[in-house]
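There is one chain below, alone, in structure tokens, taken in the form predicted on its own.
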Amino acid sequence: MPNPLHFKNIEENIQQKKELQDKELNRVLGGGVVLGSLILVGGDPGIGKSTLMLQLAIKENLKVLYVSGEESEHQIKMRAERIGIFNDSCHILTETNLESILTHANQVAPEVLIIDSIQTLHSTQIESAAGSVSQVRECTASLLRLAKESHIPTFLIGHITKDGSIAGPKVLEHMVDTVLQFEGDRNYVYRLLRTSKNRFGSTNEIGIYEMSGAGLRAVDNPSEILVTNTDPELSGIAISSTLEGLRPFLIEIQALVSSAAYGTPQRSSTGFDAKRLNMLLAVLEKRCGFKLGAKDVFLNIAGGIKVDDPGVDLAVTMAVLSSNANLPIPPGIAFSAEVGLSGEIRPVNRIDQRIAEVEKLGYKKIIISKNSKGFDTKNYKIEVIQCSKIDQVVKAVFA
């Protein structure tokens, strides 16, 4: 039985972080992977979880044990050859028996252990099928002991249910140190890596990847990729500065407004909350006098990105008004503000970072709330226009 240690006698280097070459994964983990940590990676089928972990195994200059219960060695090698980089210190094990995996892990003594996936493992000490509640709990507990005792960072790939939560008992998420969610639309090339739990860092960071034929590529500057419009003659397009966690970037909002041809007006939204769109349309109708009740309204966030930041409200309303009047928004203008139920323009958080991101991308103007605080216009070369009502924004843009 281990004896309790006095706090000052605990070695500080036990929980040190190992920096990875993957900058996006480093960002999400809080600056690197902590030795002895247990990390759970979840996501939809086919979204790229195994590719992300295989790239970690073959691109890092680390001794890695990659355990797969879903593919053969030849299948894994085929995927590795497609990525095109090999790690001489990467060991592949196709095994689902927990006791055998623990034996090989002690023999290889890897610097990183990857399990694909936790639902395929089974222990001979539990009389139930692989993937059952008791098997998942026992296998995770055993891998947790291995990680803590050997100080081996361990990544577990986890299946998810149809409602998006990680399959298995909820205690699985309580047992691990970090829970990462890999998400995105398979019809688009962009993937987001989010942290829903992190004992050793912030849960506000995200990583952005681009899926290609050669695997996943880290996106250093998502603004340049997500904002693709270069035609100043197109109406219904507005640029907004948004935040995902602590990371600012620009997104392109596309709107189409047309007369309802089939009686009941349609309201459709992709990447933006449909209920919030209906609220903004009601504000434009009631507070600003724009007649949209008999119009079809379609909204899309370019690039397949899903946004829940209220700071894109103003850009959404301006894209809708631009399409309704068939007037393109002049180039070089971005928006970042929330719209209230009274039609007022409300401030959003971290406005200084949003303005800096807009300026970095070469825009000339940004329209924000008059009540925004925490920034100094002298620090920026970009023109900062502050408004308190939507009608003031309309005049500033289309005057």
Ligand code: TYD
The other form holds:
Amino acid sequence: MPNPLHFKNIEENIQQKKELQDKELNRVLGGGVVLGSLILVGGDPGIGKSTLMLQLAIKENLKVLYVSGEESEHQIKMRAERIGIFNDSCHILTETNLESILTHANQVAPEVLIIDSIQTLHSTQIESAAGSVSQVRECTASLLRLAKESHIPTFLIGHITKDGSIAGPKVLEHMVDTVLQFEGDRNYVYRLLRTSKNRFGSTNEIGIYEMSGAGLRAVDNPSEILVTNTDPELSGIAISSTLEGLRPFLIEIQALVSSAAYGTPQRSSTGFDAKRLNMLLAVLEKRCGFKLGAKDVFLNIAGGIKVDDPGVDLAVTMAVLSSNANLPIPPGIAFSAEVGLSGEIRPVNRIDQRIAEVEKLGYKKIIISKNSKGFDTKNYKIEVIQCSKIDQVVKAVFA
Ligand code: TYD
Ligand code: MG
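Would you mind giving the form predicted together with the named molecule, to go alongside the form predicted on its own above?
Let us now look at the entire complex, which starts with that chain.
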């Protein structure tokens, strides 16, 4: 029976991390991959999970065992050639039998093990079919044991069900150390890698990739890519400084407001919560006197990005007003504030980082809430305009 211990007698367990060359993956893992950790990578079909993991297998300078139950060796080789093979010590195994995978893993003794996907594995110990709850649970438990005993960091690719959760039992997410979600709109090239659970680091980090013809490319400066409009004549476009996790970047909001052709006006929103758009439109109508009730309103976030940061409210509002009045927002202005139910401009978190990002990208002005705290205008060359009401913002922008 173990005796109770004083803290000073408990040995420090310093997590050994291996730094990866993939900066984005490093970032979301909290600075590198922890030895013996089990990492689940979830995401919609076709989003790029296999590509991300194969890239890890063939681009890092590590001995990797990549197990695929989804594709043939030929398919994998074709994909690898597309990305470019740099790693001579990558082993490919196409196998779905758990016991055989464990045997190979012990023989190869890789520095990283990748399983594509956990739903294709089956253990002979269990009667039910691959992908069933009991199979997924059993196979994950065995791989967890292998990871902990051999200290091999193991990535499991997991499919996602229609409602967005990782297929299989909920316990899967409890069993693993880290859960990464790969997201994006398949019609666009940007992909976000988010941490939704991490025993070894923060869950605030995100990685940003671009899917190219030769695999995934890390995006160092997302703002430059997400903000594409350079035509100062276009109305309905507003720039917002937003945060994804701890990472600030700028996004371009596009609105189209037109007289409704039919009785009921249409409202549609891509990348921004439709209910929140309706709320902002109601605020503009009821609190600020803009007649939008009979107008169709379409909203889009450029680049296929989804945002749920309330800090983009003000830019959404201004994009709508700009389109409605058919007046372009002068270039060089960005926004970062929440809009409240009475039309008040509310402060948002980490305003200093948001301002700094706007300044870095060469903007001249940023409009934020009068009540914003935690920054000092002396630190910026950019003009920081603080407003408390929508009409003040309208004056500041269009006057
Ligand atoms: P994939 O990694 O197979 O997705 P998942 O494993 O999540 O289902 O990614 C598939 C998509 O990525 C596919 O539509 C082809 C595209 N792709 C590229 O655009 N460039 C590339 O270099 C590669 C390898 C794939
Ligand atoms: Mg795949």
